[in-house]
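The chain that follows stands alone, in the form predicted alone, written as structure tokens.
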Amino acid sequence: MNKPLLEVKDLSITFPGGRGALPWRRRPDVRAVQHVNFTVDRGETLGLVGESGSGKTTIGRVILQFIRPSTGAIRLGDFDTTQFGRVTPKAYRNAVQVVFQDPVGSLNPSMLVGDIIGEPLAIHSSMDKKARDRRAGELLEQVGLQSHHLNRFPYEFSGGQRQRIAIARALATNPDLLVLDEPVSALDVSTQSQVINLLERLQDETGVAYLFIAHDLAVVRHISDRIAVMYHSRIVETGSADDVCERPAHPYTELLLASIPDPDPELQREKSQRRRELGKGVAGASGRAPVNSCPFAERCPHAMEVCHQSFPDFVPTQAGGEVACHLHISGPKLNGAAISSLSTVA
């Protein structure tokens, strides 16, 4: 079998607690990410889908080496993340480029789109400026823009015309890998297919794989081949995109497909009463993520004496993916009736 792109293995992230109101307390430690797994394949799209506060965007932090994990391993392609120093080589900084979700915050205001384009050619190529500025046109004529753009201020443009400035900045040093960060949240609805269609038809034309983070599921099914849910600071189930959206393995992705508004008024009726039910729990996550039990299990209706004991393990699901959920495992504890109603698809 081919080796896989991107590895990260049983990586975890802990933030130093601050200052409490009292200066000789400090504040627990801050438990971000907890033993994450996964692989993404060349050319591939891995989606990370969580709400607010999960990890998923301190991963692809880590990742792109902005913050260093505590422990574990990341390996891309050649790189091993481990081996590194205090500077990361700037050959893993080509390989692996990012957008992020802001594209007004991202793009420098003050510098002109071809400036902006050019800069990591700059870094890490020896174009000279002419040849620089020809690169920098073509990339935006492949995301959609005009090569006489080169000359305009960010300010000139759209949100969506933003982002396909970011997007071509990115790809300006053929990476192999894209951390692609809430990239459509901050655009309207029209603009985020536009978005994603063109994330799409360049990944065909370059081969490059996409880590896709976002909270909304609805949208990472549209572009991903895989997809990774997480909650509070672990993955709880991956699979294929259409396997985890239409057969959901874990009561927390059966919530997040709940929590997708859908045009029908009868199965929007179902899915509100579906999400009432799995709501029954706590509101929300409390501050810490629990060490040694399911994170999920203060807010799951299925939750056993079990779930506050110990995350489980990961088991294969019939779908073909695999899931971390006690509800899933056999033996005693087994709550039959639990499993039968994960059966039904919100």
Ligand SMILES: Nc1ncnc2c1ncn2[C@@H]1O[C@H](COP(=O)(O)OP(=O)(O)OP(=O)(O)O)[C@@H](O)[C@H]1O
Given for the second form:
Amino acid sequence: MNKPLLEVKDLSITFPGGRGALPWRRRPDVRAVQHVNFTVDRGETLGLVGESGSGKTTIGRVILQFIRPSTGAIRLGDFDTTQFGRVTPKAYRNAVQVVFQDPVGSLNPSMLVGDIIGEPLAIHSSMDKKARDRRAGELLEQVGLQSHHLNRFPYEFSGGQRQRIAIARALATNPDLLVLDEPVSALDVSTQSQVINLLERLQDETGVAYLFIAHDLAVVRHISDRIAVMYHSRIVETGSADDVCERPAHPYTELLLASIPDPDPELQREKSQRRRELGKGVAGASGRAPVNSCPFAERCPHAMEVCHQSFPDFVPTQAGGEVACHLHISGPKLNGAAISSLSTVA
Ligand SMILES: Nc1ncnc2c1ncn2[C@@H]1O[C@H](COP(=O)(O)OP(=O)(O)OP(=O)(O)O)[C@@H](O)[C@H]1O
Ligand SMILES: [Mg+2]
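Could the form predicted in complex with this ligand be given as well, to go with the form predicted alone?
Time for the whole complex; same chain goes first.
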């Protein structure tokens, strides 16, 4: 079997708390990511989904080596990032690129589009300006714009077009992996689907893999081959996109699914009812991520004592994924009713 392109092993990231309002009192450390494991194959899209503050961007930033992990290892192709010194090798920076949510803020307004797209090549390659412009022109056409747009400024483009420019820039170095951090969240719905279609076409053409980060499970399902669901610093469920969305194993995944609006009023009523049953504390995760319990236990309608005492090991789901949930460890004899209720909402 081929090795995955990306392997993230037992990754944890803690941000030091720093000084509080009273200088002699330190704020508590923030456990942004705890013991996260996942892989991404070449040419595959892994969707990383979870509510605000769950740790998705932090994982992306570590893969991009913008920050270093507290513990854990990342392997991308032949690179083992634990072996990197203070400066990340250029070849690694070429191999993994990023597209951010905000197509306005992420493009320098005072630079021409050609220079924006050519910037990674100027930094990471020995191409001269003429060669960079030629490549930028090709990339613009590849993302559905025109090569003469090189000589324009970002403000001359719509939000969707600017995101296309950001994607062209990210592809300039022929990366193996793109980290797409909420790349369509700031766009209107019809532009969202155009950009998603573009990303799918570009993946077919180039073989690039995507880590697609978003809080909207409906969008993530559409583009992803597999999905990893995060809650308050932990991955709690992984599986194929269809299995996770049709046969969720974790109560939090079920809550996320029940939160997707349904155009059918009857189904929408059922979903709202289900959401009320599931969402004890709809406000979301609060406080520090717990170390020795399931972070969803506070909100979970099925929570047992053990859920407040330890974070469960991952176990295979019936659908072929993996879930970290005591309901699935404790077995049907204890929670058969609860487990079967978990697969009813889709
Ligand atoms: N540089 C930092 N210093 C301190 N805490 C941080 C830092 N960056 C992120 N955090 C905290 O880490 C946690 C995870 O943040 P992160 O941005 O990764 O979440 P997210 O899942 O991307 O959320 P969103 O959907 O809002 O983008 C949050 O509690 C956040 O406040
Ligand atoms: Mg984020």
